[in-house]
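The chain below stands alone, shown as structure tokens; this is the form predicted alone.
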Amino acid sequence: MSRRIIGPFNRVEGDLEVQLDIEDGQVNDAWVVSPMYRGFEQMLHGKNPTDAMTYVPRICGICSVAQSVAAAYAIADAQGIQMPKNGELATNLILANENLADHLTHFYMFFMPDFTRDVYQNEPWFDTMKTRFYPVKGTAAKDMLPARAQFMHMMGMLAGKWPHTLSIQPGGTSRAITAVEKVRLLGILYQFRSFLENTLFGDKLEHIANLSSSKDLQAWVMQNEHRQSDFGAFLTIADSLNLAAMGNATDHFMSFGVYPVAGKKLFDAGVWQDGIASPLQPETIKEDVSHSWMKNGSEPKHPREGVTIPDPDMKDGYTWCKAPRLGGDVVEVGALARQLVNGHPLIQSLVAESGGNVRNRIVARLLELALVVVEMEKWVKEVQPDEPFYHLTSMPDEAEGAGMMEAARGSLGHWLQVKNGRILNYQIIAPTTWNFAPRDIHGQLGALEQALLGAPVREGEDTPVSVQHIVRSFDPCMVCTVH
């Protein structure tokens, strides 16, 4: 048996290590390590509650809008206010703009380039993939980057700048949308739809959204125009390398739900296990720090009561990441979880056949591109320029609030406690904290640690390519994890 330390993994920021025990050509044990501490929760202590809107977007430059939205919901909950419908629509458009850009970047710039590695040079599809997806120089980057840049013009119109916009506020958005701008927004969405339909899918978004089973998906990719698309190329490789048998974790999924309009979320909150969706019980969320470099409390605590106090000398600690659990269980979060909980038939069919795995996580992310763009077109049309986008109110001297929503990578929660008009406690659980968590006091491995067990290691591999695929299918963002 040999032990290896592997990393970095993320092509944007690389603060992730994975320690592996390898024996008989496969991974026998795994420890996921976040070797960086940042301390945003301590920075917020004693601040004016609304200062959180300035601080928390700096947690991450990739999902700064998601952090802003979670903070806005938490403060609004503490204030007892709700956004007007226009505020919800504008917030959804800004958040969806960021989330979909994240899905697109992950697929083209982070995930697909792994298939151009020399380890695959004898595969029949290798030359085609190298021409299309080779990092930076491939033709896919030349096609995708201008489409992404054009799509992000929506962010400039609605939020002023990205990242770290301040247009999202607890009572709505500070930037109203005019009638003329509605036409411009629809034009941006039309151009983005054209890229998705002509290049990524080779098909109408509505046809992708309506795929209803694994058999349906298999029949779809057998059609030549679909197989020639980038989605078709991924499905061909996934079949060739059997990515559906790689990276299974807990098969217990959770979503906080996202994109509310007038009391109804586009993607519902809930839990999915053994083919059954059930309501989310937020009070059962607790954070365990038994294997984190944190001051060890007597027992796991709900984030409303928990604290974040670093202790690099913790006896059993091996990461700065805490271990959040739902009812004591390890759960996986992300697009796959969102679509399972929300009942999309294609995702439920794929998971019923093969569980949560590398292939199914990528299919779910691409499916969301089709689903959400169609909704964004509807949201723009529903905006009423002459009606309010924002409600202003004050913060009580003493209050509590929670902001629970979905970033591209999964469930994001902010919990706020105010006393004497100042922040007494602020706790955050990011999506990568759920997926990249360490062991807990009962010895349960985190979701990624479980997903890595059994990963095949080829002869002579120092950095197993299977491990790369599994880690990237979760899309690590370690700066959010350690916030």
Given for the second form:
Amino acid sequence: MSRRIIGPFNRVEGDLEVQLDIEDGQVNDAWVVSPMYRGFEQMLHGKNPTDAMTYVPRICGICSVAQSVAAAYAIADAQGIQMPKNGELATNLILANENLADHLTHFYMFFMPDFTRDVYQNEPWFDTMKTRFYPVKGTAAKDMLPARAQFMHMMGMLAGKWPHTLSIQPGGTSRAITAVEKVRLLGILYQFRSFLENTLFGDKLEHIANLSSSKDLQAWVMQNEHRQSDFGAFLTIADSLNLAAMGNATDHFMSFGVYPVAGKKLFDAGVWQDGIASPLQPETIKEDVSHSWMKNGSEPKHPREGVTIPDPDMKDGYTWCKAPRLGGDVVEVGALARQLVNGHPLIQSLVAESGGNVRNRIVARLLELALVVVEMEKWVKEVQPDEPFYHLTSMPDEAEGAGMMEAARGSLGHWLQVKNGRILNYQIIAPTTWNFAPRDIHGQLGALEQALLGAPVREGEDTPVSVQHIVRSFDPCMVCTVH
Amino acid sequence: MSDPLNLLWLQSGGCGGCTMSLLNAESPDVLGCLDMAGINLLWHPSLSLETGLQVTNILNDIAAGKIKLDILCLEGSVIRGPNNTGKFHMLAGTGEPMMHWVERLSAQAEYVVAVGTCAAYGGITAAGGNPSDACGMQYDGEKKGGLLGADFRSKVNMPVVNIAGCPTHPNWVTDTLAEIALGDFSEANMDSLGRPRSYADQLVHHGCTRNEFYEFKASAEKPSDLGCMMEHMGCVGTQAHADCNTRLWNGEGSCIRGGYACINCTAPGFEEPGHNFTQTPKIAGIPVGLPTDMPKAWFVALASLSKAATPERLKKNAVADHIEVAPSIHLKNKR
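Now show me the form predicted in complex with its partner chain; what you just gave was the form predicted alone.
Zooming out: every chain and molecule, the one shown earlier first.
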């Protein structure tokens, strides 16, 4: 048995290496490596707290708004203020715009192209998939990119530009929405809805949102007009390759909740395990660095007290990623976790049948496209152009705050401490830090490391295609992971 | 029909945001643009099928001169740390620092293109104490040098092309690549910091929708106010080289239209302005960073004059988040 090193691992955001032990045609052990470190937490030390709003979106070009929102919440928490309702609505619209564009990019450009690999050339669906999803040349990207770009005109209007906006602020947004802009926003949403309904789903968004069990989903895909859609094509492939039996991790899920409007979140925070939902206990979050290239010193620490001191020569280290744990447990985060925690019946039914796996992660992401666009239409209508979008705020010299929310890929938290008007400590745990964490001091494997165990390896494969499906089913964002 | 140009795209110490921005290109989209320009993508980390060994084979073949490399694009800064080992960014699967790969591949390239301010000058990755010792391809901040050295020339005798911006506008990239493919791009098309003059010969101030407020120094005081953001909010659009207000972002945006200051993200060193990004530093009440092409005394004199003449409408609207006072209507034939 020898260790096989796979990289560069592409069509994920950022840099990833996966190391595998392979035996008897399957993965026997796995190590997940984040090979790039920049050190944003170190950069922020000593800065004026409001400057974090300029730096943190630049942690990541694919979830830059999510980083802004987490920072805005953390600073608002430290300041003890709340956005006006218009500010919340505009922030939600900007965040949803990014999250949904991410789900779309992931499905069309990162995940589906793997089914055009020669290894599948004898499958009945191969030729169709190759025409549709082959990278750069396929028809799917040519349909999706203009739809995505037009959907992101919402960013142009509400955020100035994407990525790296400064419109999102602790006190609200810097860009008020006028009455006539409500009409234009609805126009953008109408056009995006048309793309989703005509091309991705072949069905009304409301019908997708109302699918309530795995039986429902099976019946849905049996209808010819649904099977012809891109979602239908995915479900057909998922069935033929049994993607529901691939990539099972801990089946312990967590969500921080997201999209608040006047004190209520659209998707609730919580934890889900063995069919039982329970409340999130943020105090039990700790980061372990026993297998990271980080000076560790002592016990795992809550991010409020966490430190980040890189050391590439650390004994036992094999990645720049820390290992966050919830009450000592490995948890999985992402769209699947979010919808499970929030109690969507289709997702609960799928997970009850087959747990967290490649198919179910994709279904949850696409389901969110349907759920959230419908909600965005409501948010636009709720905007009151004559009411404020921003409350003036000021930073106390000594304060601390936490900003916990959901990015496309799952739970994102920022923890901030201010002393003498400057940032004393700033710690971040990103979604992929949870999913792609290394082992901890007790030897527990991270979520992806667990998900890779047992992945089938075909004769003669250098980079097993099953491993690629599993890795990409998490839609990892490696630049966020280690920031 | 000439042979297609081979393009290799690599990412190092950045956020991937310039690629994400590139996916926003319209008429045509980025894939259409490459097709139009006759550019063949050898490999791109976000777009290509090849993973793992397939990729390292491509890279080795380029380095060995077996595959011709017409354009090398690097996105993200070069990571040299710690202690010049490059260990903060090892290229996955190769056990080698990315900076060595970038050096090796640059030597084979007809054109070397730094995409984004990180790759050009170091950018945000070099902020704070620069924990990863990041620099640009041919610059380290304002200083020439960087990874490749001040005297570096690519195979067609060109310095590194710096498509600076944080992120870059998608069309800054697609236009420059298409100009290179057409054979229309030379050193004369670059400014003294290596940026394509097609966008860098302009100022963000040009086409700013807040120009009337600027003329009368009717200033915004807090985020969401409509007034000019130069006096209090840290805006340096009058000094920043880019066409953001004439070539808009995401269909219709710009930082200023989004309600926040221009922070001059196309310039080396923008990551450490020496003051809060969104507050204008002042001496004796006068902003320190005034428009570059104007004598300071004249600016101050004109500003105080125009401030005295500010119409009531602009004064009120400058500190509101929507138009409170509309321009007055003059009827020609009063009865």
